[in-house]
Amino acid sequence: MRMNKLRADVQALLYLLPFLVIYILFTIWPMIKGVNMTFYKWTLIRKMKYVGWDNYSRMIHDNEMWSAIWHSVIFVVLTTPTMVILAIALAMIANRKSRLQRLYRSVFFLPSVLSVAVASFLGLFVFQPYTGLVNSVLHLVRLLPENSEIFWLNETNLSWIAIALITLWWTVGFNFILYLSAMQDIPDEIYEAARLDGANDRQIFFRITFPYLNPITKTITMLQIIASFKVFMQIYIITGGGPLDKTRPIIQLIYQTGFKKNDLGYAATMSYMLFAILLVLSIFQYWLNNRKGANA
């Protein structure tokens, strides 16, 4: 019996071995190499010299890095709650039985198939002054005087609004599909029983739909927080981190430090700071979910 179990374990290991080799080669080893880089002055050409904990000390006192982290936090706060609420609302619309159901599902999901570059350049067109779609609509409905223009990407607060709206339009489709799939798993008999008992739409949503969506909401929230912390390309294309670096996220600072300032050692150090933040957030979310599950 023990020999049969050992033979099965060996066979399973042999099946897993190709994946394990690739995973170690392209994931584990680069992570180890990255940690090693943080202790050196390292350029794009070669490893220069051992600096010990100097990169970490420099990072702790680097106001530029903490500002970039704060900008990433702003983006997380702007997009994560809004993304969850918008995805639920769109899923509710698309889940209703109507002739336009297929159209809703296609239209809501379609932007998510675009690349980040395409979505970002569309955003630039929409929010540019004089010829942009947003300003043109505001002129059309007379909310903006004829000789006035809003420079969305030249003011910090307006830039954040523009970036958040573009990101929501582009990425909400993925979360929308997750919510729609979860809603379709809720038995129709529960809704029918609730309506027979006199429940209105508001009561049905908060007493039935939302509790059923709670597990997928936790997953989407955590994934969205991680994705928002890793934001880079759309901000880099739309504002370049401006005005005056007021929208520059931590990923952009890491990129500029490593590849423009030729300081890969310090860039790797900041990367592991970001990794630590995301790890702490993931552990906290896991602990919070388990605590709520235990109290339920």
Contents of the next structure:
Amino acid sequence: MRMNKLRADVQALLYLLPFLVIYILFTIWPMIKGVNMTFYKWTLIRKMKYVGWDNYSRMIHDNEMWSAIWHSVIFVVLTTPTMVILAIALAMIANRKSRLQRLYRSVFFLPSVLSVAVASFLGLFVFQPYTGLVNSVLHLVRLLPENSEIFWLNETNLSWIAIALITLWWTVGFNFILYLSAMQDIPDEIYEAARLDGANDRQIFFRITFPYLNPITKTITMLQIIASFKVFMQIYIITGGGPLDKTRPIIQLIYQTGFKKNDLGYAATMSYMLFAILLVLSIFQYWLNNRKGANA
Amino acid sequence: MNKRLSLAATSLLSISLLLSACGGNNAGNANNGTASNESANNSGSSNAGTNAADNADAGNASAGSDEKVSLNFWTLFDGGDGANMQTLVDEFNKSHPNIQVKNTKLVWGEYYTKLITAVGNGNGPDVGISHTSRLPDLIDQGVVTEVDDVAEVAGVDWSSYNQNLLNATIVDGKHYAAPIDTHPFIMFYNKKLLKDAGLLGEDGKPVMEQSADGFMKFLDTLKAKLPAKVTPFALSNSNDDPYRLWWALYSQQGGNDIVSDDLKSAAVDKEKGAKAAGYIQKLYTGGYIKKNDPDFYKNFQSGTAAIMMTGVWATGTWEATKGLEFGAMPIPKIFDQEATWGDSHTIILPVTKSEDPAKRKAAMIFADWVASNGQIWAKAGHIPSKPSVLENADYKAMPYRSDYASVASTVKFSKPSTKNWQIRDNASFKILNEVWANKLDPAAAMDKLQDGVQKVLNE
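Having displayed the form predicted alone, please output the structure of the form predicted together with its partner chain.
To see the whole picture, the full complex is given below, headed by that same chain.
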């Protein structure tokens, strides 16, 4: 019996081996090697110098790093709650019995199939001055005087709005699908009973739908926070981190430090800072989900 | 109602199909790219084969004095530049049966990273390209070799080069590269619009007094006389081009780079820097330059901007634009002396494992030959690095180029700091961008620039 179990384990390991080798070689080993790199001044061609904890003390005093982290936090704060609300709203619309149900589902999900570059360039065209869609429409309805322009991508606050809107439009589809399937799992009898008892729409939403969606909301929130923290491409394409680096997220700073400034050691150090932040968030999520009665 | 919606749905779906088709195409293109590369390689080797055959024939006659050398050449050119370089390589291979150069085109954005890592691994090319401003960094990283000895063997006459361009490639008294061009920052103007504003002379050149007030008055007239839709001066609102203009005006006052001669500390001449920055700031705030113009190239190209300043590489683009009547000239002398921003493409001999003398000699012969045949290279707009080429009939036959060829001697290069590009990207661009956006006063900007450059140098 015991031998059998052992054999099964060995067999399983054998099947896993091809994956494990690659996983260890390209994921685990670089992670370990990365720690080593943080103690060196390390350029692209491995001109290395041991610098001890220098990279770490430099990081603590590096205003650029802290502001880049702050920008990532701003992005998380801007996109997470709005994402949840928007996804629920869209799911509610698509879950209603209507002849357009299919249309809604495909339309809401469609942007998600775009690649980040396509979505970002569309955003760029929509928000650019003089010829962009947003400004043109504002001119058309005369909300914006003819001779003035809104420079969406040149003012810090407006850039954040533009980036957040593009990101929401592009990524909401996935969360929308998650909510939609969760909503379809809610038994119809409960709604029927509520209606019989005379509950109105608001009561039904806040007393039935929303509580039932609670577990998936938690998951989506956490996934969204982590994904938003790792934001890079759309900001890089749309504003390039500007104006004046005021929308530059931490990943962009790491990328620039490593591959533009040729300073891989310091870039690795900052990567571990980001890793630490994400680790804390993940532990928090784990704790949240495994609390007693978390899923009640 | 429903019909319309379903129509909308169908069109949306077809758009999404189109988009995904685009994605598919891209992947297809990538594949095609590698495929064509491979075929290019194949044809290259088959070429080499026929050449070798030719060679064998010729060898009988010349008793095979030299062994055949093949060189791996890495370039960062695409578009017109890429085609012109390929022409040069092909011509060279034809006229030098004993040396065969294989041109590998890399993407410009990744070129230096790839070059540095490849040389570091011992897989670098025999010949490569570097910008003059990048040379010091490549030398410091141990990527480039000095070429004095091999230049002598190859019979390179350094005095045949424009000395201003050549001197910028000499570091610590040693030659590290053969410059093949300079691509300075110059001014272009739309002849039709200037004529409408009454500012085009009989000779087809702008009527403008070359001074700070004169240029401002010129722009004033353009703004007043031309329709409101026309931009007097098409210029980017951030990064490269306005920085180059600042560098030009700073140098016109005698400003000598923003790092000290020993390259260890920041040395911003604040008075001159602030004067230059203040002048350019006025161009933005005075409404001569279109605010946050998303596409300043297109603005000039479509004939809706009267003047424009950018690198000479735009010449080829404007030439290919139908219906654009334009002229080219050096940046006006706004302050005391003529000067502009510029950089050069140079041919370098990267560090290789074998350091084969025959290959190095062949590479140097190739580099000097490319510089001597600058009339082909000048098609894209660059100014050839050898004054003799300026007298070449083919060069003279090309319009526009001669109007700005003199600039080669007034280009103010940056000092050979290993941090040139970092200073530019992480200090100059950022701080000056704030000035252009009218968020920072020019004098305060110079204090910030001094600190910013020092910070980059300390890192």
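Here the rigid core means the biggest group of C-alpha atoms that line up within 1.5 Å when the two forms are laid on top of each other. If you're wondering where the values come from, they're calculated on a predicted model, not measured in any experiment. Numbering follows the first chain given and starts at 1.
With the core held fixed between the two forms, A276 has its Cα displaced by under 2 Å. Aligning the rigid core between the two forms leaves the CA of Q285 offset by 2.8 Å.
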